[in-house]
Protein chains: 2
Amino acid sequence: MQKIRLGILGYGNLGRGVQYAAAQNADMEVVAVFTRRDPSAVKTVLPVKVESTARLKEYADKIDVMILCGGSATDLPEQSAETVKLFNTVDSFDTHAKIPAYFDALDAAAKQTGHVGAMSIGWDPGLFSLARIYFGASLAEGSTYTFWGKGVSQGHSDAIRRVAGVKDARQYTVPVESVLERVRSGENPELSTREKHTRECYVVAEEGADLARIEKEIKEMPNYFADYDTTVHFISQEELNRDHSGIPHGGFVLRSGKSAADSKFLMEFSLKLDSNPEFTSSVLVAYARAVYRLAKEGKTGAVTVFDVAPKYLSPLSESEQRKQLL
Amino acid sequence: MQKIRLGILGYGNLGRGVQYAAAQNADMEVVAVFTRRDPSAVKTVLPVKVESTARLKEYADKIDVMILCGGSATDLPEQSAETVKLFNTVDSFDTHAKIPAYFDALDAAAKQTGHVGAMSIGWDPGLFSLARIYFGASLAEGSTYTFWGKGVSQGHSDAIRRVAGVKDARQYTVPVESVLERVRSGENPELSTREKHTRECYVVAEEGADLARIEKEIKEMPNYFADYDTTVHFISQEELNRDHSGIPHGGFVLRSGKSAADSKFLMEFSLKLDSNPEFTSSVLVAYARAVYRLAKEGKTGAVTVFDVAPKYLSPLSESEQRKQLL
């Protein structure tokens, strides 16, 4: 069998995270890591090549989809469009306000060399995307809600790191269980994200720092923290590194309706993940397959999870999906 | 808005929870319901036009989606083949074994014809088979696991009613909590269907029959108790129509498995329905958008769900899906 080649741009968790998952999936193989740092300081977690982004276009015939892993913030608006008139491309980006911008910039460059980008690929966005939209078409009258959580946000750990005597600090978002209950319920209300989750902070501060004023800063902090109920728990370096140092995430996607004749529904998906970035990439690399396999089709052009047919995405050969799956 | 244009075949629960469906979605509308029995004979849930299966033809150009809502014992095999030829369909083909011949009799036939079949669509298979793709692409190394209810097994049901004495019973398929919990700790265990459910009967016994013989029938009956895990009831006959009249069904599709790097992972989609007719044909409907779509791009031959991209299903917009739901 000929394996699926892929590359890898950007090596922080989510290119670890796809190295390990492409050594899961027998048709799939890493030709080569890209980075910008020098390629002999990155040590990587599985033996590969590692080369200089400024060698991008040598592998343009060597390498079937490149796995973009970095971030939203400014990584990948920089990249994507210009990587994929290389390759076909996969990527998690994820500045929801931005898509439909990142869409027709990321489209118009893969149908200028015939390339499929599929972009905004992971788990939110992503599963729960498709959880939404499927949940939504299979129930017409009723309501949608995404819980995040218990999960580690980056974002705010590193708004807590800010504050003036804060050595270390972990946040979690926390979905309320009494709210969650209610939704399954059926009782449908209304809710915005502030009601539907908590924040954990777990702090490390520096010796002699005033506590007190510490906790009120972080509780205090407009869009942060402000409006959620937050509690801030002071503990020592050892218990962070020793307690918190993964990066677990997850959530739930539920749709609560009604048919025309009054029959309660409830479709509930939930994810628990030990490793957010190591199940992001797991989802990246199952698109990558799917993109490989629309490229051959003669497909073109950028595509969401809303655009692959799930059968893309399966190592299964149809007649198998069919057989073992439908 | 030129309305998808549809038509039910067949008027039992399926039939009716189709009408109730396709009123909760503005772009649809049912031209005709077509039934085998005396049209005059028919009463409809919703008002509706009701002809004899024998007029079919004649609307061949008046119907964009005809929706089958027949058995998958005996009338699907006879009637799905048939009606593609005319029509574009979509069923709710369930026997497993069956699927690959049923696939190929009516790829060959739409293809004929130039129309889109869409079969074994519902919840199982359907969206459970969906989760189970999905999730399988999604991880690649890790145990899915399948649990069925609460809910009604009209199968079981019947087969407690053939006992000599029995005047009616409802039995209801039952999954394991215990064993539930055990998939969602990781542990990954080997499951048969008998292990990860149990059977509850509910026994309308005639009067002075002897029910120790009954409870005893019940549950060494090969194949649909002997090897689970049985409980009978025996109710009165007003009992049985306070407290199970519905037909509520639902289940849960488990995927647990880790990373190389052995993070662990747990996905997992429950759905809860009261009606499980009702909620099987809602989804008839969202494909039913699908197959519309998918026909007038050109598409032709036999689908499952797994050929069809999410996109199809959603009345919204791409542009909309993206901004709204992705």
The other form holds:
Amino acid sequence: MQKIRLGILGYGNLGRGVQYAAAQNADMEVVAVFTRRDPSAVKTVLPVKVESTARLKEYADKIDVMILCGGSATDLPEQSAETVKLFNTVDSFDTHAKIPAYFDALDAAAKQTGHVGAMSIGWDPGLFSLARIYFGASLAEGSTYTFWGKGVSQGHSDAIRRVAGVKDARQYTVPVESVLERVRSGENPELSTREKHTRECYVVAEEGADLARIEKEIKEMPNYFADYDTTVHFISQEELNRDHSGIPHGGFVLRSGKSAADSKFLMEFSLKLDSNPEFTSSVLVAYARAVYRLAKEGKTGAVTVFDVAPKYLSPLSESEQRKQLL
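Based on the form predicted together with another copy of the chain presented above, generate the structure block for the form predicted alone.
Just this one chain is shown here; partners and other molecules are left out.
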């Protein structure tokens, strides 16, 4: 069996998760990890070659799909449109407000060299996006709600760490339980962003840093915290390591509505994850398979979860899918 050759660009929590996920798929192999750090200093969870990002071009014909594992705040906007000129790619860009512009840039770059770039792949955006579109199409009259957490948001934690004077950070997204129950009861309330969630930030500041400035920058950060009731706790590195070392997450997509005959319906899709990055990585690897197959069929340009038929994700053949899953 010819294996799909994967590359991993960036080796943090997500990159490590991709290695684990690829190892669970018999049709996948990781060829190399690429890093901006000194390759000799990067210790991988499974044996694999580690290369400098300066050598990416040398692998253009050795890798079928490159999985981009950087953060959405600064890494992916800089990397995706350039990397897709060399490889088919998959990324987990999750700044919802900037998705349309990100798509346009990736689409133009991918079409220049005839590659496929799958973007915003994960569970939200990603699987939750599919739930929203399926639920909305299936239940014409109703309201759709998305709740995240309680859990650690990798993107929001990364955004805090980019603030000057921040050494380390974890951010928890917390759904307002009373509001979630109102939705489940069929009340169909109109809710603002602020009413549905709160955000809890645990921050390790550099010695001598201006704590008031850091807190203000976090709370006013557009697309991340400005629209939420946000609490910032300054703690030591030891406390962060002891009490906040895990990366759990999860959430819910619900659609509450009724039929023309006034029968009530509630649709719900939920996730509960011990490790946010390891689960996101599993979704990235499944979409790497889809990207590989789409590229073989001659597809080019950017794609999202809305553009990829489910059959491309499964390691099963189409006849096996119909027999076992339909």
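Numbering follows the first chain given and starts at 1. This one's a predicted model, so the numbers in the text were calculated from it and none came from an experiment. The term rigid core refers to the maximal set of C-alpha atoms that superpose within 1.5 Å between the two forms.
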| query | Using the core for the fit, does the CA position of D94 change by 2 Å or more between the two forms? | reply | no
| said: Using a rigid core superposition, assess whether K216 undergoes a CA shift of 2 Å or more between the two forms. | reply: yes
| task | Superpose the two forms on their rigid core, then report whether the C-alpha of A226 is displaced by 2 angstroms or more between the two forms. | result | yes
